[in-house]
Amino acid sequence: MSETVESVSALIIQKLLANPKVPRDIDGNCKIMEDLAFDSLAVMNFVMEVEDTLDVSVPLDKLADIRTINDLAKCIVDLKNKG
């Protein structure tokens, strides 16, 4: 199956909404740290959860460029397409 940025973003949002502390009105443009109030440890834990679900590994140097949910989705899709 070939994932799109939209489908991966939707999956990420679905995972985020499972957490009762996350705002209900999130979309792909939400900034993970600012809008969702995630600290760096929470971001790392969440990315690991997404990696496990999608069977992909996001290199640490790529995490520095990820600000929004869509950034994370695009990074994952790019990694899966290269692999």
The other form holds:
Amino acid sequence: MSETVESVSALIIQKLLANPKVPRDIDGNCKIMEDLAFDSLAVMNFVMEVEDTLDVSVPLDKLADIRTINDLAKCIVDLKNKG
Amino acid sequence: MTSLFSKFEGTASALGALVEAGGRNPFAVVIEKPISSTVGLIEGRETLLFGTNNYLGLSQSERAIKAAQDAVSKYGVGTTGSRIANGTQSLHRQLEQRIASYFGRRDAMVFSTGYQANLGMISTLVGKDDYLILDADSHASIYDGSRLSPAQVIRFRHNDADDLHKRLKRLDGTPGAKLIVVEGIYSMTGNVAPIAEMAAVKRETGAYLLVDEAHSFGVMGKKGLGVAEEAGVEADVDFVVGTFSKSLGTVGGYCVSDHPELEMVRLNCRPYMFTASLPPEVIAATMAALEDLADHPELRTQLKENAARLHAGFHRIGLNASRQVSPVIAVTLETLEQAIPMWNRLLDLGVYVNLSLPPATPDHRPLLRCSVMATHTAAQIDQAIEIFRQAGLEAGALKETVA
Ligand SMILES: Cc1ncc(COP(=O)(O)O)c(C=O)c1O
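Starting from the form predicted alone above, please write out the structure of the form predicted together with its partner chain.
Complete assembly follows, chain above in first position.
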């Protein structure tokens, strides 16, 4: 299975849209905390769901550098390629 | 020019709303003076204390008070130095030996607070290529320790040994040691860790295990050593971290371990090295409180009975209280509009509990967090339940039918 930044980003958006509070018009450039009004705990909990779907663990220290949906997708793809 | 303080505007407006909604700042309650371990003077009224973590009532121990008085007369009020410089007196080593021997372990390190014990142990034990595997609902001191460490930090779902196993399995083949960190009793919710299952995962995966028994020491297990003793898996725990500020009623933190390398941790652990050691009177009082704890196992039996009484009472009147019985009993409310007036009414009517608000709570709902004590009388517990019923009805958190 080979994920790309595009496919992971699409999967993240799909998961986010399952939450009715998330704006409908999000894209890969949206900032997770600012644009989606997630606090740091909500981000960590959301990332856990993505981790389970893609069978990968994103260390918390990496999370600190992530701002947009595409940043998260890129980080996950990098982690998967490394592993 | 940007104001240094603009980052506090969110907190200021949230606090403003909180005070507006309830009439008090819940973070500025003053206990004018303790009258006993279970009653304090608040706003001039005698108030039942159900939120102090003073599980055995030992903050008022006669033996500890006497020991502190003697130590202060003999040694003075402070050490004015760090543990690795001029801040270690024979009392500090004595306390370390007593704590270690009470746990049946090789050695102990005593820190100035439990917060620093977690900060110090967690940040020092794991290095750059190592992994820290934390329970998602870990205490702030554990998260802060993880931020101070250079290790990779991974969270697993709260109290979920299968999830822990899955996340450790994902790391199969990666270099670096793995350190699992869990708490015995979780401070906000009173949830008890399934420690036997966690220990099994540890054994299978070859990870190390650190257990923070802050709220379970003195409370669970035959000798009061915590959840690992209760579950019979002490041998699987590499490091126990704890605090003197709850069941022992004083202040300070510790780590006990059988690993001889603990001696080297002392020389690498910044929150141990770069702060002054505990004053002699605190050390002496803590040793005395430890004797109380060892000599009075009936305090733990009484604490269990009291916790069960409050727990049953809350469920009887229809409150959404913790599922498990432990000395930490959290009442979950749906909205701030219920929680704030209810907490204020409780205090008006003479019961002090902790108000915990999201995002500091696990599932974004407010909690009224209660801690039970061995020294509460049955009458005090029943009175607290009745006051919860009245405040719950007034705040719309309870319906009249469940009287
Ligand atoms: C789980 C847990 N660990 C550590 C601590 C820190 O203890 P101390 O009060 O000694 O700093 C606390 C209490 O605040 C706690 O709840």
